[in-house]
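The chain below stands alone and is given in structure tokens; this is the form predicted on its own.
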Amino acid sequence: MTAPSSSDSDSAVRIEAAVRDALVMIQPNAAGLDGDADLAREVGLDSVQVMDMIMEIEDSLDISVPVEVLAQARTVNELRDGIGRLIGSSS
């Protein structure tokens, strides 16, 4: 097993911050949310809020997030990991 490089670690931190900042911007009461919390059931995000959150993440990270990444992510951690795979980070 190879240890992650500092740039991978930096990317993972940047992705986590972008996801959490976007989430709190859309749903302020989600600050401090556990990473395994279900975005729809526990946070109560509807589809419009999810799309708003994704647009914030895209702007923050200067990327485009495909629908497949959204479809596979139900939690903050799954979304973070999906975006990490998208941009080639080992988050």
Second form
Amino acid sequence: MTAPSSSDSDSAVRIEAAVRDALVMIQPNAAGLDGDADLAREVGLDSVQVMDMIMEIEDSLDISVPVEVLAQARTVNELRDGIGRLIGSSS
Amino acid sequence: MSLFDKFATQRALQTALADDGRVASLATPMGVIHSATSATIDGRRMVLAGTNNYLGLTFDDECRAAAIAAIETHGTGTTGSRMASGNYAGHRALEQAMADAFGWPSAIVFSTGYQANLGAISALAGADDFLMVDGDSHASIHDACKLSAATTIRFRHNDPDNLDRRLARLGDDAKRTLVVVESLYSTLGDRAPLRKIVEISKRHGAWLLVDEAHSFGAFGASGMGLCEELGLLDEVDFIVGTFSKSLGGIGGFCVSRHADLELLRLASRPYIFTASPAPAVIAATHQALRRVLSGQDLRERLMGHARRFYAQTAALGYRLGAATPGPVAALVFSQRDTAQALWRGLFDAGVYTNLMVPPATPSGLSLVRISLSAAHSDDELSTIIAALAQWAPNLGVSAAD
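For comparison with the form predicted on its own, produce the structure of the form predicted in complex with the partner chain.
Okay, now the whole complex, with that chain kicking things off.
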């Protein structure tokens, strides 16, 4: 296993920030939320709000997130990791 | 744990909308239907202003006669799929008439409008393809994406620049992308910027499917919808629509300027694995299409109502979901309780409308959606507007300057 490069680390920080910023924009009460919190059950986001959040992330990172990626992400951390894999696979 | 635990949201919504045992604001039980614009509900005769019966053809004499004749000669149902025993001459004749109306080589009739989107989109876009859909698309489009094996990407509602950026990111894969939009969105009644969407899709080499469910019959010189009205029929690849709005029946269609659309009959699961539409529905729909093609009178009457309704409700201070008048008039509220109170107030005043609340609506908005009809009399339209004027003060709505 190789150590993560500084660019990987930068990318991870950027994705985390984009996800967090978008989440707070859609649900202001979600600031400081645990990354393992369930977006629907615990944060209370409905499907439309999740879509709005994703579109904020897409604009922030200049990416397109396939709907299939969303379906696999139930928590903030899972969403962050899914987007990380998406960006990694396209680079 | 129960299988029903996951429906907690729906249970909460059902409880919130319960109104002391009065007639429900969702799935209102209809009693006797007297005409295209009148029914008895909860024992009272009411004006129907929420039925999507844009041209009022459900009670057209010739459409009813065609349906009755079809039952007499062909029976009540086909009991089979189009791929088996349910492929009647009437289905083929209607498809030919639809294709001819658009001046295109191919049309396929589906058993519902929902299945038209499901069947066309899921078959057109396969495992190595992409679907690019407007974020506010109808559930049938989103469900089609799920059924398709294609990679699905949503773009911001009615935002051509957002679509442009997403298609650019796909690079050469844009040529294997089907862009899907509605021309007139049913929730708010707003229109897609179709010229820009056509230009962007063509520039990237993408294919374009336009759902004209709420605009077919209402717009265009021959009633074929907003693409026809805007002169875009030579630029669009596929048009999907429904028979359950302007044509007053049930069913759906996909027409295309590509003759290869015919191949979908062998590949589209929602087409293959369902019973074909009943002969009476096909006959009534075919007659309704002839009526649509026969002149502009119904379209002009509908749009006259729309212009009057939009102007007068805006003057009362109501916020409308769209700036341009059309058959869908959505009164928009930020609070569900306000929309629910208006729905109840209109109901008590003898006007039936549709209540739409989150999560079924965009941006968390709540709406009272009014569908206008060419069959509304001028007096019925006055009744609807007077009821809105009566209730405006109760809702904090005040006359616009």
